[in-house]
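What follows is a single chain, given as structure tokens, in the form predicted alone.
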Amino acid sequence: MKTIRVNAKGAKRLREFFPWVYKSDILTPLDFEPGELVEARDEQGKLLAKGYINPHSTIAFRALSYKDEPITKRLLKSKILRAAAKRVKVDTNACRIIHSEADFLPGLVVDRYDDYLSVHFQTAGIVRFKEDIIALLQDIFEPKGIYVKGDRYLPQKEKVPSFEEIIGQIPPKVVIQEQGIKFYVDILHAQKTGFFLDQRKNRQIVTNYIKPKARVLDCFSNTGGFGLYARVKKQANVRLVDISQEAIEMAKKNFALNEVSGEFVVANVFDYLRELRKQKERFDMIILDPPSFAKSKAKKSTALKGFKDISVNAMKLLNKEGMIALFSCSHHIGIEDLRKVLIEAAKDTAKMVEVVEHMYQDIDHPYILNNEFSLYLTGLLCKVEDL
């Protein structure tokens, strides 16, 4: 196994078990194949970690082990079993089994939907273990089918081809259950790996604050998670809004699957909130769960303007003591950023905002303190009152 030397900054991070070394912190000439296994050592030659390297990526090195041990199929198996053991108490037939660096398998995401797996390879280094990983997943979980996908950004970011294959059978729709609520999941065509599993806990938290038969507006609803919880559990009058016709059609099917009704709107949320203001509509709870506005730090400023825009308009649509649930699914915009957005929106609308819940990703998407980037989903649930 070849060796890379890292500078003091990179070495300090690895000693704190941060899983990455940036290209700028590597002292060795980057004459390596994408995904090649290497060991990382400090300037004095002390072993820090073993992992894989990609000279084409800003995150050049990703750690697979901090011990002096071989990187083998046996080690991969132990990591997968360790990850699976963490999910034993997740009471659903759908959860994330492997969450990349947070489960010590950087670049690998595995979601389970009943008897089926959705497996995403996101880096050249983890692609090198593809056959071993698939064999282990088949042996450990015995799925009826596996959807295997190489991230569409692989050619651009990692300089290796993307790919897609189905092992076994994957039905057009799989039925999953959370808290007694059923959802269809289209594993092959849905966003991300099939469903927003990371919001599971937050769907219940938000629903706890909804009064029976309240008016609920679920913005950026996708296939209807928050809205369906509100309708089933609180008999709320629910309206879902999403720009995707396909997502709204699936939401309609999810409501029908649970034998409940709702309103469904295909629209740009930014424009639609303004239209609702013109119509003088009012709601008791508004959920704002947009897609990532800030995929990079450079886009943060623009993203914050978007967050403020939807927050201001939502506040103007609330009934007395109405509530807003505001989420960010980007590490670059965290709880403190959301707090500042709501303060600015409150100032512009002459409102008082009381935070009643801080919300984060569910436990099958682990947040590892050693890796700040593993906390990516944050939210605030707030009561909004007139002055």
Ligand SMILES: C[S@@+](CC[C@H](N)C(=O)[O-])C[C@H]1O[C@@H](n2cnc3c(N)ncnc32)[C@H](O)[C@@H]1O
The other form holds:
Amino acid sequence: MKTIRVNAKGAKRLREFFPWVYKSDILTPLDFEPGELVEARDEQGKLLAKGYINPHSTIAFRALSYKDEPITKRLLKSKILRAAAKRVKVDTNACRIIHSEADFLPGLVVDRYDDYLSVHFQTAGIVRFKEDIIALLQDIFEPKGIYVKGDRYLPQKEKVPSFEEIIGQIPPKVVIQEQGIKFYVDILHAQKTGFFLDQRKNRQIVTNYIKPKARVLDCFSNTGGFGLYARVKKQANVRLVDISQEAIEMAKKNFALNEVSGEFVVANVFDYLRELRKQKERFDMIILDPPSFAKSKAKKSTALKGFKDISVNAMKLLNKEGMIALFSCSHHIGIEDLRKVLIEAAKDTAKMVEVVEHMYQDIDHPYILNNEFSLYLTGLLCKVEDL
Ligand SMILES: C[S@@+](CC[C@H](N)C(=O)[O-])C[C@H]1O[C@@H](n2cnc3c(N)ncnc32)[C@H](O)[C@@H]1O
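Switch from the form predicted alone to the form predicted together with this ligand and print that structure.
Entire complex below, previous chain first.
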């Protein structure tokens, strides 16, 4: 196996079990094929980790092991089994089984939807293990079908081709259940791997605060996760808004599947909230779960403006003692940022805001303290009052 030398800064981070080495911390010339297996050693030659390298990526090295052990199919199997064992507490037929670095398999995402798996390969390094990983997933989980996808950014970011493959059969719609609520998942065409599993716990937390028959506005609803919980569990009057026609069509089907009614709007939330203000509409709970506006640090300040805009408009649309749930699904905008956004929005609208819940990604998306990037979904649930 080839070796890379890592500077003191990169070595310290690897010793603290951070899983990456940035290009700028590698001393060796980056004369490697995308995804080649390498050993990372410090300047004194001491082994730090084994993993894969990609000279085209800013995150050049990703660790697969911090021990002096061979990187084999057997090692992959033990990682998959360990990840699966962690999920036994997730009481549903849909769950993330492998969450990339947070399950020590960088670049690999595996979601289970009932009897089917959706498997996404996000780096050149993990693509090299594709055949072994698929064989192991087949042996361990015995799925009826596997959807295998090479991330669409692979050619651009990692300089390897993207791909798509179906093993066995994937039906057009799979039914999953959360807390007795049913959702259709279109594994082949939906956003992400099919469903926003990471919000499962937060859907329940938010629903706990919804009063029976309340008016709920589920913004950035996708296929209706939050809204459907509110409708089924609290008989709330729910309106869903999403910019994606496909997501709203699926949301309608999900409401029908659970034999409940709702209102569905295809719109840009930024414009729609302004429209609702003109119409003087009012709601008791507004959920704001936007996409990742800040995929990188550089986009943070623009993203924060967007967060503030929707927060101010949402606060102005609330009934007395109304509530707002604001989420960020980007590591670059964390709970402290959300807090600041809401403080600014409270000032602009002259409201008193009380935080009642801090929310994070559900446990099948592990948060490893040694890797700050593994915490990526945060949210605040607040009561908003006029004094
Ligand atoms: C993080 S997902 C929401 C997940 C959803 N809350 C759930 O529980 O399944 C973000 C959603 O925002 C939608 N979206 C992106 N930009 C939008 C915009 N400007 N206005 C409305 N929806 C938007 C996307 O189509 C996507 O469905």
